[in-house]
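Starting off, we have a lone chain in the form predicted on its own, written out as structure tokens.
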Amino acid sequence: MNSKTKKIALAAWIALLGVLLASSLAVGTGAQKHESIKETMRDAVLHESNQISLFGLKEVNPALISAMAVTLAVLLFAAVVRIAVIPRFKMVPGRFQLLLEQLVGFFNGLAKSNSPHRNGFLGAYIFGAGVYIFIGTLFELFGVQAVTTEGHSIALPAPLSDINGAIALGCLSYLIILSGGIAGNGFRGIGSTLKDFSLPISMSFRLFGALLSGLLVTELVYYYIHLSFVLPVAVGVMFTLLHALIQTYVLTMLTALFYGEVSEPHENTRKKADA
């Protein structure tokens, strides 16, 4: 396909999208809403009404179901790769092997560059955390439907768009950083880590705020039927992909950076090791 043909095809796609957008904006809002836009936005944050029954035992936030689904999917995929794929790795890697090696190498290099003294466990943790954040953020693009206890159908959100999930991951990352301080400097490492007591709060709310902003924008666009034909595709994909990439990098980078700082041996520790 030459450049002229490519330009014609691109112009045709742009024209088609323009027609679809104009048509969608011309459509009236005839659908019945079971809640106002204020209630929709509020519930996206607090999950007061649209809750889901967990095996008939308890009503839980939709994000908990999302977290369980993502965790199960990641564990099953990891088990299949470990049992069926890794034993068949070759000296000349195929596409999937190359992709997997590049992914592992990226997080391993991130751990080594920020924590040269202790990075074995750190590399494994930021790899797992990064994969969970990325896949968990992309999960909302699949539009998996669930029925609330009130009988309404909703799409399951990203696990970390719930403040509870974001706080859990932020606190877990802080505990990993604390373990690095203990492993590198003993009880002195605890003191240096506890100085940054606001770190789990900032990490948690950074994740929560970034992912929630994308969720609220998408909810706002989907609420109005005359905007729900073309814009949600562009808005949802754009916000989700950007947040998945940015938040994965930011949290793993911060964890590796603070882990490297607290695990770096102090002078007294170095003298004892040399002696």
Given for the second form:
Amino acid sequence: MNSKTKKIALAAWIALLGVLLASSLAVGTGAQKHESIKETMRDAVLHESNQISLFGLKEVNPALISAMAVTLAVLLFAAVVRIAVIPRFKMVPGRFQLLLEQLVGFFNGLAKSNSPHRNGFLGAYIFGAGVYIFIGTLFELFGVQAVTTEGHSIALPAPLSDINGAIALGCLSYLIILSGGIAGNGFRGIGSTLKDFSLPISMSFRLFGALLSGLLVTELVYYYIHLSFVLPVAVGVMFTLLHALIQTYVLTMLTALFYGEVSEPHENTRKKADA
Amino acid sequence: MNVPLNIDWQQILLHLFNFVILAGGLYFLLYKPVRDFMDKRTAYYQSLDADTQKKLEEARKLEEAYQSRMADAEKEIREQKARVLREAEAKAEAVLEEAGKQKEQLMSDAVVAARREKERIVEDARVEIAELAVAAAAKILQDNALKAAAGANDKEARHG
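Alright, leaving the form predicted on its own aside, put up the form predicted together with the partner chain.
Every component of the complex follows; first up is the chain already shown.
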């Protein structure tokens, strides 16, 4: 492609953008929203409305549906990989094999480095949690649509932007840490874990706060049609990617760190074990 | 009871249920098989490494044994060389001694032969000289006889 053709293509692209922007602005402002920005933001936090029916059994927050969708998608992908890819693993890995090995190796290494004494179960747990947080956070980028019980269409949010999801993962991580303490040091382990009683709250609300802030900013940006151009590239994609990476690393690292701390054998336990 | 932030315990349990399924599934479908493969590969390379180390150790021991044998062989070679040198020197000395004896024998023989030759030559010369002296005396006598005869002839002619 010579420079003249490039210039023509660039001009055509800019013209197309201009036309689309103008037409969007002209058409978009006439549309009626079913809730104000205040209600949208409040609902993102409290989920008082916009609930979704769970197989007709119960009305649940959209994030639970997101969580189930993520679980389904990830497990399907994992099953395909298990059946089609893993049996064909080679001693010298290809790109995809390398990616999988890096992923597993990262969490396995994180578990081993933070908890050298006891890390088999921890590695498996932080791998699951890491994949869930990362994929779950990226899930909101796809804008999968669902219909609320009130008949409105909404984009499914990240599973952990729901306080219930964040509490579930935060408390489960704490229970895992507690189990590590019991397995490593018995009653002494329980004591040292309970000492950090604020951990489940801090873990849960760290996740919730981080992901909710992303959701709120995204909601805010997408609420106004005027902000829906260019800005979402930075706000939506970049923030979401950063959130996904940072929150995955923070929760898994904290879990591994505390697990290693409480499961580390004390002097008495070591002496008993040596004897 | 109104829980702040609309926290719903049932939904928390549903989230937990969902996550446990995901974590368990991921463990059996991805984490364990990939880690097993990695462990197997690590074990394979470790065994290769151990084999290599073992072979290196064996090679090092073999090298040491060879070096020791080489040192022994060199020592033996040096000893043999010294022994051969000593023998050669002894032989050379014997040869030289023999040659010396032969030389002395030859010299003494030559001296004796030369003395005999000299005596023979002197004897021959003495005989020759005697013969020459006899011949010279005979010649002189002959000349004197001829002169005397000529003188007598002259006398006869003058008297004649």
